Amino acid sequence: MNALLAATATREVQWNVPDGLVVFMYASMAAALAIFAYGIWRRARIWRLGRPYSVRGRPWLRTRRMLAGLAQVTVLRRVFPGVMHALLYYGFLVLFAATVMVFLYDDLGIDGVFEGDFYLWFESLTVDIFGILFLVGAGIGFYRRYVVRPAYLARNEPWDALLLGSLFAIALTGFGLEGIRIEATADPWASWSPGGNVVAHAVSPLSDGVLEDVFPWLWGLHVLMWHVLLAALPFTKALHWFTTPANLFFARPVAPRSVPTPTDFEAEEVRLGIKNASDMTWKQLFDLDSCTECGRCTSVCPAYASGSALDPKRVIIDLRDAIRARGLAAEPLAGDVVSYEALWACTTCRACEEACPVGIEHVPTILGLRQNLAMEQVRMPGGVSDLVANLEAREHPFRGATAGRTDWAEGLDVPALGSVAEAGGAEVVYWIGCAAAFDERAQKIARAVVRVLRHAGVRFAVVSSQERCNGDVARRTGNEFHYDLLARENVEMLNGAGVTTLLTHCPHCLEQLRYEYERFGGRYEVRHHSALVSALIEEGRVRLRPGERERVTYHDPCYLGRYNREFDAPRRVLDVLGVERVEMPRHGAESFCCGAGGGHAFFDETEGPDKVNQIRTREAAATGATTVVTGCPFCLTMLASGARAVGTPERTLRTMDFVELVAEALDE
């Protein structure tokens, strides 16, 4: 990289390059510039495949968080890691920088680029000083691959070797020609120079005669090992040096996030979700060349954590494998390039997606392959049957559930939605989902948000007889077409209803009311009951009295947190209540999922040696925490079941949703 480096554009340089060098250099350039445009070709005929997806809407913001990239700021999260990649990343781009200046100068005649200053600063000393770090990095590259060795880290033997290798190789041979140089011309400035001042020195006790036949052959071994990476780069992991800036440009902006993509079933031909890579997006065919292989998916990813077959890297990795290899051929993808197990180990809880800093959205494409599985190839967990059964014959999946509906608001006289409306409408219509109505213990906590709403004399409405399931767990475990079906039917009921203004206190509810639902013309304001109840209490509408200052813990629904990004609301009603609220190490963007997710609360997990609800348990009890606090049914259920599991007759950790603390602690 350090190509031409000061060791053959400037002026003190004392030696010519034969002409057959120079003529090497440049046939060799050209050849190593056509090997990589057809590289890249080959790699666009590929995205070429895949089906629409709309890069439209906040150029800004995409363009901000693309500006983030380049500025390494996604690697840099974790320090380790992002050193290193910053220290090769910023001294790649000094040094090209630097060959590109000799390179106006020295083919194309353009003067005084190496004269006063400017050369004393940055061709010597900045580039220098840059170069060094360029060696510091990969150094840093091979400590970490092959010594510390990460489980997660992907290890491409041999070709990770010779890629770090050959950009070690590069820089250390540019700097033995700045040495030679310096040595040969007694370079005044040489101070300036300090890494091929080192190497000066190294090459002292050699004679004139010997440097000079040394210097052609380095010169020449410097330019070919530069022309054989850039020929190389495109069919190789060091393409995302050019896809991920785009990547971080085309990744969705805003929500909704990781929704699968949706099944035409009026099409003249239906695709039951990813068979082979024309059923992909562009976006997503892109994704599998913007990998850089770092594992920080898979080291995040709770599936993995339990010992399960989910690795996120490796979906990422043998997708993009077999479709390079076999294009259409490859297929089916799911099954078969990536295995059963795997797939429908995912909790769709996005950690991979908050991790990954080139913008790979992995949930979206492992949920189309599930959808092949489910729909097409009728491969799914014995549990996801039992939940498609219920669905088309109770439009809800709770196995044996025998209540109906609205027994969860027995003794309570609640509103329903047609009564209020014709009193004058509500200020809210509160959705009770599925695992209230259905679910004992989540039954508590719909109760304990209607006894809040009556308190701060809010006008509401339930409704209640008239829901069906909002489809999110057909949806996530790849059944569309039931999905499809219940939600246009949600849909019709809330529209006709005139519905506009929704409460829920399920993250998947509001995932779906809130976003999802606007496929089928489904817009409306919906809100957690976490922000609601927030409110509340600033607006002075809720009133506590003290209690006692119980040491908790808040578990972020993955849901609730990586979804639909509400981390402060319930946590600043924790803060009114006065407990003691202490974190566990994952919380917020970077929260450990419950389990419960894509479906498993109604299915087993895969085997592993652990469990995901449980090793967020053991994190909640660690922080000393006596209560679990959430804001999901469904991550109450899991960390309750995990409680159970992992604790002790002497202490057993409470599990309760944030708004039942908050119905116990009303000033009546």
Contents of the next structure:
Amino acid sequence: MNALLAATATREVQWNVPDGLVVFMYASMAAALAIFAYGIWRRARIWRLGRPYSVRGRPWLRTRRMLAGLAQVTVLRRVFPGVMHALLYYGFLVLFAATVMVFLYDDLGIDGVFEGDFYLWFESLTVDIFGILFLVGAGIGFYRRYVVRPAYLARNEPWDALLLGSLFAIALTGFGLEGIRIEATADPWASWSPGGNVVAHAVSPLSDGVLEDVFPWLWGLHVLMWHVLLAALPFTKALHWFTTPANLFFARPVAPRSVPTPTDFEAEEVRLGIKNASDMTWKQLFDLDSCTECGRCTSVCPAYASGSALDPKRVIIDLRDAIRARGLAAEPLAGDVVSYEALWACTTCRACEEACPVGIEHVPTILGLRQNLAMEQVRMPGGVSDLVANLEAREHPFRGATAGRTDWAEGLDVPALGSVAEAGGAEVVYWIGCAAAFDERAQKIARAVVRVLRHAGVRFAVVSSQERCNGDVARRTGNEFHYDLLARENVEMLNGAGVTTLLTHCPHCLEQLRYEYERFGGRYEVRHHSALVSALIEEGRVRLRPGERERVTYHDPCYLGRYNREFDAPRRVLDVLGVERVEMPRHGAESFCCGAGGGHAFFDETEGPDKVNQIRTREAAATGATTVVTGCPFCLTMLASGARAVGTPERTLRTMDFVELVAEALDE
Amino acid sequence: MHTIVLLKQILDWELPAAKFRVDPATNRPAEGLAPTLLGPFEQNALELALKLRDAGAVTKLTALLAGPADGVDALRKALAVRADEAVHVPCEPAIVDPAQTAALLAAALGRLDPAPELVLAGRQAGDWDHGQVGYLVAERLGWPAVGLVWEAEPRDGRLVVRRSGAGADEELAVRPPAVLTVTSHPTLQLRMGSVMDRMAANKKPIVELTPDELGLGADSLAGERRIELARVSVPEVHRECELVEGENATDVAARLLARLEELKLLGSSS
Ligand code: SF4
Ligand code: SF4
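The form predicted together with the partner chain is what I want next, because the block you gave corresponds to the form predicted alone; please supply it.
First the chain shown before, then all remaining chains and molecules of the complex.
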């Protein structure tokens, strides 16, 4: 044992711990580490079932994300649970470091870490403060989980209580040990350990003999609890201590975001979506083991908010548990482990992924399962099979539409692609999309865009008559086969026409043309009309009359915002128009879906009792705005029907695409 | 029971009337107005055949089509829902006379192996709307025919079929071989095939039986003709639009009512 030097602050390591107990500690640690390693091996066996997934590219971005995760930045995006987690996390790190110091000192003989100023400032004061913070964090955790009980944490597992309880107990016994030692040894540096000092005062009525008797037992308990926890880690959600940083590194760093794993329809054996674990990439399997069960995904999910069967956290947990239990069993996961209703309820809005602090990608997994339902099991809502039949027959999803592809432009005399290309090229090639072709309301958007382009003197041509559906609605309803056909034909046509840049007013077309066609050899520079119009205004090519100062709120379309990261351009345009722009509580990257994504513009069979579009419209109306503006024809339809449903004849929200407001205000 | 479904590929029926054009040179719909698709009643007939197969009554399902080359799409669609065989009797241009079509189909039916026992046809082709082919085929084969069927169920060697009669639903029993013409019904919406089946359908061969092989070369086929198509024209529709305006909804309603009465467009209550 080390001598206690009066002049140098330190303490006796393993004071009053019999040698036998020390031996026990090493033995139990070895056992715990062995079980821990076994647990990790069990998990790794599942990850290895997965298909290839590349983590190459953008190493710095990946590292930055991982470091942000490690520094708790992602977790702290939500204040209350974030602070709780950060307290536990930093507290744990410091307490763990303190234990490592003991090892360095006792087993490796590094004296510096346990003597003098470092001992006082770090090993005593800092550790005690962080220990107290750790206890506070655990307390907040209990309070939240068992008193506040937010709905998305409603399903409490026994493990949750055990994990939180054991963390709490380990810290508490640590303070107990410190207090007893301080009291029994009359530690001269006691005031450097505020936590331990409190305990020391509390136990001071007990005789030294009692304290010395109790101490080894308490020490044994403290050590044992930690070792049990260590051994249990890979079998509980605490596995995320290790998987989370890795997962943040692995997560796809760039667009296209949240797309299903591409299907090779030419392959010997074609995989139709995710049937079982081996159809998932190893990253998708790793996702499952990274979930902290925090429920943030569920708390922002529109499908969940509407009362549908979908709960994204459950999707992840249920898949994890089922795959652990049944491995590669033949029964398909889709429709069984995750229900038919849940899988079809997803609007693919990405809110869950945006909220998830550990980089889990729910949407590709949900879509993979949906693909299996659609393409292999042929189980889909009637609206989906209708739309697919329509895509197959007419190459657009609007069943029963009476308009033709070019009707929207009647009387406008717009130059078709080809003719302009021959006549010396166009500044802008405008992709109309099916909505503006076949939906009467959306036709007005295209007409407004044309008015603005003409006003600004932009030479443009329209693809229109040569377009097919961009395929997004097929892809997001799991019908990758039809998507594949449409995408290839569009790319062939566009490449054949020599198109390199495109304009679109539809975020779904934008996503496809800009990012997802690349796989088929379609590389285009694509602008959403918000970016173009905002640029034209800045260049002074668009002159606007000052309008009324009406109150307007802007709804971020998921495929423009969360998918294509365009949040500002439409807002800039609104600000130039001079309207009074107010924000809904959920906006920007945290925007709430209109309910149309994932094919839901065409079916509502799996909706919950509340309607996503009505929830959103109520939110818009609550801002006091008279008009809700957006930048997507599908959002427009959903918000308009929401406005009719929640409004009154006297007060119904007006729903507009921002470009229609621009067209109204043109100074011509 | 070897079951045959008679198919036809027709011009998209969702093409709005206002856009329909006739090519005066051919007396047929102008080219390129809209895609051609498997007709809606043929889809119902195919679905009924699939239901009978689900019920174990069909041992082999064959799709048969007499028509131009685009009919192959319809046959592939049938293969995609796992019809066992697809047979194409090519004839360009499309035949308009139901008697000629029935002659070709009946001849082709005679070539199928094993001998067919049940033939399902749409109640009428969605383009010309003659509604005769099913019955004419039955006549040629000397089989009974039941029309406007929307449900069929095998029972004791017979088929119990439900059809829409005048103002009532009828249940009939018929002993195969027989021809059924099938009408539309919510339960008869054609199912979707799985992607696997669909990809397999693209690789399956389509049997071709030319009119010559069927002994119905140009001359003999002409001899089967019963109807001559003289002229096709789009009826002229005169449209007038008048907007009734008023102070408020009640006022508009009152003015509308008055105007309708004025135009004698409202039936009297007597
Ligand atoms: S993408 Fe949207 S709807 Fe789907 S699970 Fe995530 S939050 Fe819910
Ligand atoms: S998936 Fe992400 S957000 Fe959802 S519970 Fe798990 S860790 Fe939390």
